[in-house]
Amino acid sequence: MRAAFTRLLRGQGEILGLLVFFAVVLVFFGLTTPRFLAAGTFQSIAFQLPELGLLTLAMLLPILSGGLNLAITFTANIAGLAMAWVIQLGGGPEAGLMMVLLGTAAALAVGALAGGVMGVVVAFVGAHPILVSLAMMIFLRGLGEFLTRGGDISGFPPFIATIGHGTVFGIPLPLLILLVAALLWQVLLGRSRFGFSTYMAGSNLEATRYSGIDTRRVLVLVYVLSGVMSAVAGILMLTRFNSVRVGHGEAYLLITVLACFLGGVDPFGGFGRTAAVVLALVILQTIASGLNLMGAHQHLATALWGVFLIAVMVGRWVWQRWSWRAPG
């Protein structure tokens, strides 16, 4: 009974630890920044969180499979460019719903293609995911800069802004999109054969292959879905900024990795839960908003993310050593 209770506490330890940490963050910024606890702050967090959250979900799958996708932000940008071009061809501000839907389909297809190319190279060539995704990131960035000449594309139908700035029963529509995407990931990873295979591949790829699972198919699908989720983030960024430019969200890359690790995802793959990652996202966005209200310089905030990432890794190492020594 005691051993079972200890295992239960350890299983819930990450969520509990994140909730305690979240409470500490709220108290700290509440005491140091009077405006922090205002309703407007949390409304701002609710609108800013979704695009970062979608990119983090795009990063989550590759990490669980034992890989990484460094190209998520530029996949989002190039997918947004594809959607923008279709809308421009359909009349720009005068484009109708059909052209917007076609643009959305084009964006999702571009994201799937970018992810699929990475997945094929990782699965069939055996190249390291870091190198493959880095090469894709460089390619997409260069392609986007070439096609746009370093500028941006704007001029979309007014109703598109509703997606990025609208609310449903007082809840920001982008936040609802993130919640649906997170629920989909939760079901996919926890209730499907694909999710089980992804965890298995991340734990031990060779053993998974010998067990009869088509690991190549799994890895390709992992990166395709990562690309599609990146494209969804790109579509949302288009609706929020009412423009598309290569480089939008580039600073999010480090934070997506940080959110995964803070949420308890094993950096070597094989373990991690969507709910914990989403909670970690909320904490990180809250910290970002608190630092902004305190007047912290943007570059200083970026430096703090790097320090925070190191602190998370050290903290997890200490926690694991304590867990191994704990009785039961």
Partner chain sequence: MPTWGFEAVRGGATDAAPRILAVEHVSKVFGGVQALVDVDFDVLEGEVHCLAGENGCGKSTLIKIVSGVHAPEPGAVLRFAGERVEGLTPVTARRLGIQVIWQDLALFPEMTVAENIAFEANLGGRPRWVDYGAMRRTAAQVLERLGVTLPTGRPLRELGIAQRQVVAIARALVAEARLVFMDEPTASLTQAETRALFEVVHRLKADGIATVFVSHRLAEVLEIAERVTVLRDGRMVGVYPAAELTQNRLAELMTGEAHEAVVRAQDRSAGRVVLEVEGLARAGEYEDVSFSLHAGEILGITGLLGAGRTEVAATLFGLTSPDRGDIRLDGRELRLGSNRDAIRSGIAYVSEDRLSLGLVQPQSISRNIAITVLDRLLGLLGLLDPEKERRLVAGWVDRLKIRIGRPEDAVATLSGGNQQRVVLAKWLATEPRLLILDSPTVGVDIGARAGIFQIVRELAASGLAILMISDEIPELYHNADRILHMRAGRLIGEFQPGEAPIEAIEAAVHA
The other form holds:
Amino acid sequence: MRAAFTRLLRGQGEILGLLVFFAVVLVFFGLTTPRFLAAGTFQSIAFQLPELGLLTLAMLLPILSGGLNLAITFTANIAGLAMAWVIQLGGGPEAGLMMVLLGTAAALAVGALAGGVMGVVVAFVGAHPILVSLAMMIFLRGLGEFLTRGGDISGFPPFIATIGHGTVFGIPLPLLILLVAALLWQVLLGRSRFGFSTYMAGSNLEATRYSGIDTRRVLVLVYVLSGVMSAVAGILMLTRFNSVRVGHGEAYLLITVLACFLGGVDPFGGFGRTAAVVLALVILQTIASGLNLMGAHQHLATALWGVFLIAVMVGRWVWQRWSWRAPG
Amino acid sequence: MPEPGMPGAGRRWLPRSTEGWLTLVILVFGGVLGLATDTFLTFANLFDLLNISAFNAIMAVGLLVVLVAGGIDISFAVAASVVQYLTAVTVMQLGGGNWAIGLVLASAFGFMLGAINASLIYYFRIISIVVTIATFNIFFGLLMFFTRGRSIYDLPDWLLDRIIVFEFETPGGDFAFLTLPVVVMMAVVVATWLFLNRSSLGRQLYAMGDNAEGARRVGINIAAMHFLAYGWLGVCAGIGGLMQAHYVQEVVPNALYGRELDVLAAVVLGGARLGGGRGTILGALLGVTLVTMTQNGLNLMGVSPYAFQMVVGLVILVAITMSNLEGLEAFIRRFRSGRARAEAGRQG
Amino acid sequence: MPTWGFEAVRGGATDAAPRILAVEHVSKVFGGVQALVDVDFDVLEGEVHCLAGENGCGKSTLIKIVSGVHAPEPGAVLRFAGERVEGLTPVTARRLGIQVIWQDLALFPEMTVAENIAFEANLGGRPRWVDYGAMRRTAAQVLERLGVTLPTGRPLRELGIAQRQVVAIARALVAEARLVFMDEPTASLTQAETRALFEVVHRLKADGIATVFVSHRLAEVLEIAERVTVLRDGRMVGVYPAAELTQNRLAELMTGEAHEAVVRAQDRSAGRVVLEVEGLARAGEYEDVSFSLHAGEILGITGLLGAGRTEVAATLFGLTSPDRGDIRLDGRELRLGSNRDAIRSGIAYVSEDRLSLGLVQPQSISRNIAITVLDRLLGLLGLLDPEKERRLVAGWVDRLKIRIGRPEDAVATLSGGNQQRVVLAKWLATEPRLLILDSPTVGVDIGARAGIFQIVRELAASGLAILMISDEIPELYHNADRILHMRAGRLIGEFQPGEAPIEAIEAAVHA
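The form predicted in complex with its partner chain is what I want next, because the block you gave corresponds to the form predicted alone; please supply it.
Every chain and every other molecule in the complex is listed next, the one we just looked at coming first.
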């Protein structure tokens, strides 16, 4: 019995640690912010979490493969733009369900294309993912600003808002979308050949190739899926704000990186689990909502995220040194 | 990273180095712009370009130092904004100050911010991109918080007065002039060149970017090198920030937000390698020239300014891909054979 | 097999010349493992000394201690030029004139040859101007002293490995070395290059600079060295004048085994032909390579590094494609587009570079075994079935007697011998018909090698065709059925162990 329990605990250390941290966060805001422990807070967390969550899932895959995708937020914007464009062609506010579905397909295709181009350059040219995704980010931002002239695109059929604001059995629809996406990632990374290969390639690309894995295909797929997941986030943003603006969600980039590292993902690739990252996300969104309730200045919050990222990295460094020395 | 075996390295009439390619592209592009517009190839416009790009060039050579040392930094542009603010506030406190005090203060503040990055990267072994994403947000968030987003127009006179160093009337009757930022830019470029290529510390920096383990083995002080590299970029950012404030005659907290990407794009175009050990001042300057020319040229040709970023992103993507045509060929081959296989499958 | 005891011949220096370096009672423990046990070691001024021993015997650890990289356990005594040295660091060691040329050379590929050689001028915390003219002059001077010409103005990355070696030696000379350690300097050199290197070593000697040569190549050791210190399993075996040693005797001292051991070679030509290679050629790598390999046969290929052995293996494994020639497996013509095609055809390849190509070191033992056969581990909905993976791994761990803690542990936590068993497991899981072993005992402790070879022989006995590449001739001699000799990209001879004496083969290969 006890052996079974320790086996259960083993390898779950980071999840436990995160749960403890979550409890600390809840207690802190509960004590300092009177309105924090109310249903409304958690309702708002449930609605805000999904955009950030989907983008984090989009960031997770490239990091596991030993890279990075700095273009996720702008991929989301451009995908949203593609959807908006199709809907406008189909009559704007009068557009039917068919056009909306077509728009969704267009958005996903645009996400896949943006990711695919990055994947091909990373996998076949061997260029640095930071550089490639940075170039893609600059390109997409420019493209978006060129197409929208820096303004908002709006005018969608009202039923679209149900996706962004509706609930099913009391659970917000966006949250359900995130849950499905996270579950998909969990299965893909934990139980598929592709996921297996992604982890291996993230640790050592050449050794993985020598073992007979088509690492180029894996890398291209990593960035395609990252692009598609960004597009899903873009679609969700469109339905929540009933508009598309290039640059929306730009600040999320830092938080997605933060969520991955807080969730125990190795910055050099090869290690990291979806469940822990999702838990880290919940914590971060709770902190964000808590800060919001405390009335923290928007830019002060930005700075705090930066400090938090550094703190997490330093904490990991301390933890590593400690656990490295402990057994010897 | 792939060797930049440029396309057609075997063909004798094509340039063999990145710098050669850039020069060729700049000349061709300049020629096209000269023919397509009647304003591009005028002294007034060219001198104007030089004045405008002084800030980017100062930042670019600073960033080159970090890239050569094997790191990356995306926080320097907002760091420059922070320095503008700190310097402006401090000289006002000191009762006005002058250029000497301003430059010293800006350099010191810039170095300090760079040292923050260096210590986080070196002492806690955090990868530089993650550190600088974090400090980017810290610098910018705190700056916007403390300034409440307000600009400073009430600057000391020495900073506001435009200093024209060189001026002449063009045959067309326009005035072409060079301003102080251009002179400072030249000084910074020369200093950085001397530092990287002619000083023992600069060579150690190259060595660290080239082969970090080897550098440790021969006894190079890795910690000092980190402070030197990020500190140098910090100083460049500080001086650049002061020049930018002087040029636009105000301090706007979010004026430089996003500028890091233009500069990074320019330096990478100039052949600096992510991962260190390779990159030249000339390349970085040519990269800045090309980026500035693209912006100016699109402007003159009446293309929307929004298209500029798009073109820059595209140019970098193409440049990365061209630097390894073999990989591209492998991709095309695979794509074709995949299609052939699919077709064979359909028939069989 | 009789085992040679530790004779512990201490302080073998005759007092002909003063000792430049003398260390006594050096021990070192890494994480509970005794890497060095009470070792004494000394080098005379201007001597060419050889530190011999098999991989993992403690040679590198000893070098790291005398160059200040590692501190020895308390109780050790270090003397340099008669002076007692305490708390040696890399910097103080270099200041004394102790230079180490590591196997990876620690050079700077993007810099010019001249700057690499004269890099000493750039060192130190005090900033000063760089004088490229002086650098070029220094480089030219040193190269002249070594009797070598190199393109000093070109970037180092354009040079071959042998020339880089010379650059590293030149750099040590500029730093006014009095004692130079060379860690396996000939490992990647051709014969002519090795000759040239020996010439350089002789010049150093003429200048009164002592050289300590680390090698496990017997012929080389005996040719270049005046005295040989032999280490085995972290212990000192003894110090011997090279003139009194034979290759066989040295091998015995190094391995602790007598080498008149069993020869197991048999004529397997009656068996079914598994692999047939005909007229295989690839520009710049190998030419006109033809041989056949039968079921149950262990075919050895030897030759100096750079002879093209690994390159042929890379082609057989589909990593490179040949310019000409045919490869037939079980009589079927092979056209390999990638190593995936090779694996599908039944070819497995154990790389010589286990650290970066053979295994994904940070990942788990389980994953490293499963990686080659993911298709067979699928269950419901085409997803990986953890239970199938567990059974596969448990089966192989049991069959190859791999000593592991838990299957989830990182493969990097295993010893070299157990890691090599994991490599074998991952390839045997693919049920290959042809197994290519490239230097299978690199980084494997001596004690663990016999176990690896036993597995290999059992595999052959079960009908697997095995191609074994190695530059350790005794290994091939006692395990292979035939040995092919490769030089400069061509197969130039064939030996039958037992018929030809081992000395004859060694002489032919190192000639």
